[in-house]
Structure formats: C-alpha cells, structure tokens
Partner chain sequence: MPKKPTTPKNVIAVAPGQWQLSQSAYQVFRAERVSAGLVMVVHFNGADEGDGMGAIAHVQLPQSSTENSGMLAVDTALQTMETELLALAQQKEIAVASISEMQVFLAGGAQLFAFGGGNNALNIGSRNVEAAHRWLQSHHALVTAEAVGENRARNVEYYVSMGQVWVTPLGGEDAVLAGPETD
Amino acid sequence: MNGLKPLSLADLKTLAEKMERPPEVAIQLNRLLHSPNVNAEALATVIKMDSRMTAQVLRLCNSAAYGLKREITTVKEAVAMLGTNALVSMVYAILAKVSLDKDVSGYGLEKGQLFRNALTGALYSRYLAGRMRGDEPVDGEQAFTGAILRDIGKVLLGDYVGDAYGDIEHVAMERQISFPQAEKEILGVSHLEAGHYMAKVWGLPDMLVKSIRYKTEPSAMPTSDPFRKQHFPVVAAVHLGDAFVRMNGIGIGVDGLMYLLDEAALRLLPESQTDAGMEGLMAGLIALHPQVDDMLSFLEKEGA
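Could you put down the structure of only this chain, in the form predicted together with the partner chain?
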C-alpha cells in the first residue's frame, strides 16, 4: 500500500469549495420542486429568471435531440409540450455539463468522457425505467435526473484515485468488492460518499442525493428511511442504467466493470432474466446513442 493518508471531512469540504456552485436558477428550481405549489407557470417563471438558461432550453427543445414537430418559442410552451419533469431533466443536463465536462485523469477520463457517460447513463436509466415492472410505474424523467449527476464525486476524488489506483484495483480484484468499496478502504471515502456530500452542500433534491449515494447498491438504502419504498425504483433505474453504460463501455474509466449488480433492482427488470431479453435490451439501449450524440453536439455548440 502506498501509505496515503485517508481523507477527512475537512479535506472533502476543501475539495467541495473548489467546485463551481450551480447557478441561482438551479437552486430556485430545487426549492420549487420541493414545494407543493409546483406547476408549469411557476416553473417557467423560475427558468425565465436566467436568460441564458431560457435560450438554451428553447434551443434544446427545438433541436433534433427532442424531435418535436413544431417550433417552441416560450418556456411555458416547452413545459406544456414536454411536461414539468422532462423540462427539469433538460435543465439538469445543461447544468451537469458545467460540473462534469472536465478532465478527470485519475479515473482515466479525458475531458468529455465523464459527461458522455453521465448523459448516456441518464438516457439509459429513463429507457429502463419504462421497462421496469413494480407496484407502480417508474418515472423516467426522475430516473434521468437522478442519473445525470451520479458520478459528481469522481470530479472531487479524481486526483486522489490517480495516486492510489494500484492499491484500489488490487483490493477490488482480490476480494471481488466493488471499486467504490475499495476506494473507501484505501482513501477513507468513496466517490459515492464524496458525491453525496457535494449534493448535500448544493442542496439537491432528496431523490438526486440518494441516486448519487446508492447508485451502485440501491438495496443499501436504510430500511428506516420513510421514503425508501417511493425512491427505491428510481434509484434502481439509475443503478441499472449505470451498469449497462459500463457494459457498453461508454465513457468508462479505470474503474471499468469492477462493480456488483443489485439483485433486488434487477428483479424489477424482467427482460434481464433471459438471454434473448437481455440482448433486446442491449440493442434498444444502443439505439439511443444517436440521441446522446445529438444532445452532446448541441450542448457543445451552445458552450453550455
């Protein structure tokens, strides 16, 4: 082992302070989403506070990525066409680029890879949410939003993982434990916990906080959590989206496939139980890649 000093809460705080804070519009949107008065008009009012965000939302609505049949000219129309949750997903996609489109070389990710991975995982999670079978339908837009910032902790821990990769990989491979569990053993904190801390500091909604913390193991959500039953299917969709992105190799880094699958999450996806079902799922997910490319190219042009 290389004798790295485990990270403390104070270290995390210092790292988090270096991260760019989300713009005011995101914080206001979060507040609104927590309030019982959320509706199309209120949402449009908040987005319109930020003229750059308003312009980006409208251009993204009218881009090939969304394929709408008529031109959208106001945020209110966009909310009416796409729905509240889809519009929030769009805002988060724009915001996530700011936080994730970075070189995270400690994880073997050149600039662009982490954001491609995030966006692909978000689209995969939304697709899989629609194919999951549980007591209630799973909200695909919540799964998208939950997935898009799921690896924010990697931005915080990148340099530390770069220095300790050999040790982390050794522990993960030897004991067949997941990469984040091995990170915890070597660094004292995993990228899931670092991301969870960041999400709390930013005041992100509870569903996002849980998606970040439990994306590799939804079943580890505490049974005492009063919202567990409600949040589990969305976090399960995020988990499965993440697993399929790894299997397809989209923007994955040195942590590769050193991850475990959560059986309870998988049970919600009946197609994953047979060879033919699984292959159909893979083909369906790969068919989403042009949509990822459209969104990436749009956001790149926008300089979002």
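For the two forms, the rigid core is made up of the largest set of C-alpha atoms that agree within 1.5 Å on superposition. Positions refer to the first chain, counted from 1. Quantities reported herein were computed from a predicted structural model and do not represent experimental measurements. Compared with the form predicted alone:
For Ala65, the Cα coordinates differ by 2 angstroms or more between these two forms after the core has been superposed.
Given the form predicted together with the partner chain above, produce the structure of the same protein in the form predicted alone.
Just this one chain is shown here; partners and other molecules are left out.
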C-alpha cells in the first residue's frame, strides 16, 4: 500500500486554495440567480461585464447543440430565446472547462478527457431527464447543470492521489466495494465528498452540490432533506447520465465501471424495463455525440 495519510478538513482546505477559482462573473451570476427579482436584462448586464464570458456564451448559443434557427448576436437576445435555465447551463459549461480541462493523472485522465466526460454526461443527463416519468416533468437544464461539475472532486484530489489509485482499485476489487468507498478507505475522503466540499466553498447552488455528492447513489440522499422529493429526479438524471457515459467508455479513468446503478433512479426511465427500450436509449445517447464535439469545438475557439 502507498501509505498516504488520511486527509483532514484542513488538508482539503489547503488543496482547495490551490485550485483556480471560478470566474468572478460566474460567482455574481450565481448570487443573482438566488434573487427573486432575476430577469433577462439583469443576467445580460452581469455577463456583459466579462467580454470573454460574453463571447463564450454567444458561441455556445449558436452551436448546433442549442438548435436555434437564426444567429444570436447579443446576450439579452440569448436569454430571451433560450430562457434563464439554458443560460445557466451555458455558464456552468464554461466554468467546467476552466475547472476540469486539465491533466488529472491521479485518476488516469489526460488533459481533455475529464471535460469531455463532463460535457457528455451533461448532455446525456438533459436527454434522460426529458424521458423520465414522475409526478412532475424533470427540468433538463437543471440536470445538465447538475451534471457538468459532478467530478470536480477528482481535480481537487488528483495530485494528492498520485500513484495510490492502484491501491484504491485493489481495495475496491478485493472487497467488492465501490470506488468511492475504496477512496474513503485509502484517502479518508472520496472524490464525491471532496467535490461536495469544493462546491460549498464556491457557494454553488444546492442542486449542484447534491448532484456532486450523490451522483453515484441518489437514493442515499437523506430522507430528512425537505427538498429530497423535488431534487431526487434531477440527481437521478445526473446519476444515469454519468453511468451511461462510463458504459460508453468516455473519459472514465482508472475507476472505470466500479460503480452500481441506483435502481430507484433507473425506474424513472420507462425504457429501462425492456432490452429494446435500453437499446433505444443508448441509440439516443450516442446520437448526441456530434453535439458534444460541436460544443467542444466552440469552447476551444479563441482560447475559451
């Protein structure tokens, strides 16, 4: 075994301080979105304070992933055409690129792999949210936003893990436990808990915090949580999007398929009950891959 000492809260704080903070405009937008008086004009005003963010948002608006029939030339027009939630998902996609588009050697991920995984999972989660059945429709943009930073904990722990991922993998396989459980054994904290901590430090919305913490097991959300019923379907969409990304082998790293499907989440998808339905779901997800490539291309332009 590698002999790493278990991480303390102070250790996590030190690691978090080394991470690049989200752009100031993303932090301001997050605050604004909690305001009861939020509107398109206010959102546009904040985004326009950052010329780079403005350019990135407009590029994404005009990508095939959003399917608009005419070119969008202003942020205010983008909000009016797409709605607040879609704008939020774009802002977090841009934030995810800043945070995830790097080498994470501790998890066997080269630069670009983790961000491709994040973006693919976000598009998968949005698609799956639209196919879920329940008391209320599941908001696809919330699922996209919940999914995009779900693996931020891997970035936080990546350098610390170093070569110890072999020990984590060994413990997971030998004891037949999930990868996050094995992380906890070796590191004292899982990448889910580390991501949860990071999301709290950044002041991210509660839905995103839960999507990071419970992405591998939505059913583990505390029953005492007053918003559990409201949030569970979105976190379930994030979980399933993440699971299907791993099944398709996209940027999965050393943890691979060392996770279980949450049956309660899977039951929200009627197609999951038959082989033919699952084949249809997989075909629908694979059909999203050109959109992933398109969004990646737009985000790479001019050093986005």
